[in-house]
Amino acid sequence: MKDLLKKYFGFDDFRPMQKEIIDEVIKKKDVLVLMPTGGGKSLCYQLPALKMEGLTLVVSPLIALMKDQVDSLKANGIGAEFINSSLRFEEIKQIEQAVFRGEVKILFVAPERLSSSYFFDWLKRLEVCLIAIDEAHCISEWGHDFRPHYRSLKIFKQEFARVPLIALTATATYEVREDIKKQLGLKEPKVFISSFNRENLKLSIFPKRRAFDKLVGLIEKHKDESVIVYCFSRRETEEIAESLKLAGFSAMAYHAGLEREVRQEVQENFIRDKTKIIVATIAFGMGIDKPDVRLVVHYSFPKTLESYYQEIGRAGRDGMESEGVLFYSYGDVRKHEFFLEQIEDEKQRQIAREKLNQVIDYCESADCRKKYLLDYFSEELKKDCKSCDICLSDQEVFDATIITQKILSAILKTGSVFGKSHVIQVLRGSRRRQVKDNGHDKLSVFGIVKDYSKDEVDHFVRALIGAGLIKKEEGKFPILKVTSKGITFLKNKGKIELTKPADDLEREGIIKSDKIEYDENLFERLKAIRSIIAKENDVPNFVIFGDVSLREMAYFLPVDKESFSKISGVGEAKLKTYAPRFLAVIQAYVKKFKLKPKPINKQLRSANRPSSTRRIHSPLARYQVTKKMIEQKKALTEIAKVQDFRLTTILRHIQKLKDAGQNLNLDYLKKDLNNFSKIETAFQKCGKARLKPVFEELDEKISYDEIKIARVLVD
């Protein structure tokens, strides 16, 4: 199988789970595969198709994607065709004859095609060795993209009982997985669930303020790269696209209201890099397999976490670092709720409401974005992802005891029957009618946090929900309640520390940080020859070679066919067809600039894969400043002053440096603490997790600041 992998696809090794899945398919067993977008699902049926005798049938709802898939397979020397409504009768007949002659190994069809008795009778005359159901979640009413035509697919197990069936999807909760198995009639299928963690994808959520300015800033950072912007309505897509064009960007709108020919043109221009930015409703993307999209922006937040995950999954399918950014506002919540009320079926309306509330909870969570997402898909992320705005923000920790008491008191004094927005209005002294009508402007908590902005109070409420002091009851109008833990906190006059909200403009700063130091000038020349060859063959650029392959060429500088064949993505067909022209460019460049090719091996390739995304003004750089000043034995107050940080932030730097295994000599700092030995003894007795027990153990005579300093110095 590895020989076939290299021969046809140009890869040396399988991705996680691919080999195990393929082994089951070869044994003619039914399989259900859950693998994130870009994880390599297609190979799980394409490679067995080459090994098994007969035809592999692939059912896919993505008519627009079929041509690209077939073009890619043909470029790799594999016989593939598609049959769908875009073809003329004569073209379909020619393909049917080619299938009978054994010239086609993989045939793509839309599910609607199977409702034709003629087509199904024709299919039964063939030697079908494997059936693949792509986007299998479409068969489930619990899925986010239910397609009625998928319900007819259960006929496969009745008519092709001995043919193995592989069902594939990128997003499926437990209920959807069980429904897929039931609806397709899979026989004791082995279920493979790949990790949903896309390490190359950086996730951020920003308040929807000055959203267009932020959008322009994000696109500027991804200049000349492919970008998708998702909007709520058709009108909004056209307005944003027009505004981006006026700002000098290559942008086009895409939505279901456009003529079919226009939609096809927009899609083709994007796939072939003639248009860099698509501003679209969710009608766009299901038929897109463009591997080099670098930024996906949700200008309005989506209605389900499944669709959100699928849409952000359209960024970075080639494994290179990419971004997913979501703008969140309560105004958009109301838009979704309006359409929810139009759903007549009560069960479907309730399902839709639950899914919308899950998206809102995700947006309002103060925890790691990827932890939340993976938990939704029943996967545990044991440590912070280090690739979302929460994990990457260098937020300060402060004593939030007083603001917490005020928030909890406001919830209780307003009767525990109001949502977050109303509670914040009361706390900030709003004169809105609802506040006055309820007499809440007469409460002692009215206006007691005027020194905080609405967004800051919102951040604290979300943090207290995460800390378990507040709970949000779901429903049409979610309300806040103080938990038993919160009541105990108030009664016992507890203490709590929270992070300060980071400035979202500061959090926006993200730079690309590829470790692979490829020659950018050569990379651009290779892109140019790729575009010429793609145009000659009437296929998208990535069908010839993806950016990953070009970057390896621009790094390793292969100058002969043997070394070129070792580049990722170079199989036998592409080596024969395309290598001469790419080698000519590389050879001329190497000769002109007197460069020396690098030996290609797996270890080097692995070491030079792109790293995860990080922020501008990276915390890593700040930690290095802190480390250097510790080596110079500077006082903590001086380290904080030089970097314009508070002491608590510097203490966090030290802790993170220690956690990363950095060898820090902190003995000089211990000497400056008169009570260090006493505090150390208290930590040994009470543990380091919470400061309050230590404070009490020391008879409340040593300050919290001194205890905090000692905590990071304790070995």
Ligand code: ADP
Second form
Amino acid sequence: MKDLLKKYFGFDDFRPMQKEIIDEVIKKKDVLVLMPTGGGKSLCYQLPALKMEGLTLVVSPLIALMKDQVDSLKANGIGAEFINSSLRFEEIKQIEQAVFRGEVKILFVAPERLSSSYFFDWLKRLEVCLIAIDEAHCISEWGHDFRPHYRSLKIFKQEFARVPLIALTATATYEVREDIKKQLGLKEPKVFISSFNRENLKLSIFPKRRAFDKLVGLIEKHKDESVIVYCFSRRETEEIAESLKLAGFSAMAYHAGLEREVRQEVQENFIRDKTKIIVATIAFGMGIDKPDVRLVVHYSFPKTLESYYQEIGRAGRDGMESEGVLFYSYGDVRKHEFFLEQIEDEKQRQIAREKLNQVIDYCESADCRKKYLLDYFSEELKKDCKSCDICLSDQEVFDATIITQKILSAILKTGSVFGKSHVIQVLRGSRRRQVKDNGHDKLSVFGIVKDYSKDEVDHFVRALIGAGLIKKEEGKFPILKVTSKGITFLKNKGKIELTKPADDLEREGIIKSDKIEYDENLFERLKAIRSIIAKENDVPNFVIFGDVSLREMAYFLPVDKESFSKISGVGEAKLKTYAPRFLAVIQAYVKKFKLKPKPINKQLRSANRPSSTRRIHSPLARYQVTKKMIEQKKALTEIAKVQDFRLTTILRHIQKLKDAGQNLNLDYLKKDLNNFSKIETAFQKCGKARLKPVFEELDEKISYDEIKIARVLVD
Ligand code: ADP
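In place of the form predicted on its own, output the structure of the form predicted in complex with the ligand.
First the chain shown before, then all remaining chains and molecules of the complex.
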């Protein structure tokens, strides 16, 4: 079996459970496979298909994916075809004949096809050795994607009683699992549930402040990689996509309000790497099977943990390091609550509220994110994941006794009837109306926490909830209360240590990983040749080789067929068809830079598993939008608006860029300043350090903003 694995797929080892599942299928037993996205489900029916005599039929609802799946199999030298509504009658006939001649090992069909008695009769005349039902949860009304056509799949176990059936899904709940077994009529199936822990995914949550700026920072970090940004509304997707485009990125919006053709085009462009960033509502995803998405951002809050898990699951299907980042703000939660209130059915509303609260808890928890998520899916993670922002943040502890006393007192003094944000406002001495109207600006706790930012105090409150000194009472507006443990703490003058909050930008830094092992320049060249070959064959890039393969090439530098064949993902067919052109690139590169190929062996490979692209995030990356927009000669007001900044912030960006020696051509801005020369003269007289004298020198007729702009221009 291992020989087949290398020969056709180019892999050396099975992923967890694949071998066991395949063994069972070959013994002609029914099986049910629950594996997360990217776990490697396809291989569980593709490998038996090669081993067994006859045709393997794969039922999948994802018509849009069938062509890519078939192209990938063909590139590996496996006879595969699909039949669905996108084909013309004659094309279907041709495929049917090829199947009859035994040229096709794997045939993909849409479930609709099975309602046709013609198709079924045809199928019965064939030697079918295996039936695979992909996305099997579609058969269950308990699942999140029920498809009535799936109900007709019952017929398989009646009409093809001897043929083993393998049902596969990434949905793990108990109800769905039982329903699949029942609906399909599986015979004493072995159920394989693999861990839903996606080790290659890094998860983090950022407070949603300066969100666009952070988004750009993240995208910069994943430069030239595929990114999905999930938004709340159609309008938001369009706005963000537009802003990203203005900032010089290749981005497109996707939502259910777009024409079908437009949606298809956007999807196609994404799969073919013509568009790198998709800004979408949740409508985007079901039809996406792109293995190399490296970043999924929830720009707005997800509605449920299930959908969140599914959406982040679209990152890193190929097993390479990827990340999921969620921007969290209470404002977004409110938006969801507003919609919740519109749900008329009381029970439905209740369920939706509960689900929303679970997401809030997840965001606010001070525990390992993956532990929390997996616990939600009834799986226990024994150790902390070491790959979420909580686990990775500097777990430096300090004596937090004083800040704890302050927070607890503020909750008590404000009457234990307010939520977190109000308590924090009081502590930090906010002048907001609500604080004043309640007379809280007169309290002794008003403004006693000046040395911590809002997010930092927020971090402490969460930690104190975790430590059991505070509890949050759920409701429409969750309020904070001091627990009896908290009261005892105050009374007995207890001591407590907490972890220090990490600044969120610093946290972004932590998410960046360490080693750049492979040769990035060679990797870029390999990507270029891959893209040319993909175009010639009219297939997506990943059908030729996945990033995992290219990175191994750029790490091990194979220069002959023998060593090239050892690269992961290189099977016999690809070795024959593609090796020469990739080898030519590697050989030339190795020669030019006098590099030495590394021996490829398994131990070395797992020890040096090439990690995903980890460029060090330059501090200037934060000002890139401003820089790009200046290059496009955009007005300052527009630059500010796109990023949701004030003008002064943009001026500071410009200053920083100039300080760093960046060449900016700002002359076009002078033209917009009617009084530039006057201001310049005033600067000569009064200096530029302070603005007030200049303002006065100009008879207080020219605004501070104009003077500030002029100051940046003359510098
Ligand atoms: P799923 O259908 O569970 O989402 P796929 O079958 O698409 O996952 O597999 C995800 C990725 O993992 C693919 O890029 C596939 O080539 C790769 N893969 C699967 N099995 C192995 C293996 N044994 N070794 C290396 N890579 C594998």
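Everything numeric here is computed off the predicted structure, so don't read it as measured data. Each form is matched to the other, and the largest set of C-alpha atoms that superpose within 1.5 Å is called the rigid core. Residue numbers count along the first chain shown, from 1.
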With the core lined up, does the C-alpha of residue 17 move 2 Å or more between the two forms?
-> no
Cα of residue 670 displaced 2 Å or more between the two forms, core superposed?
-> yes
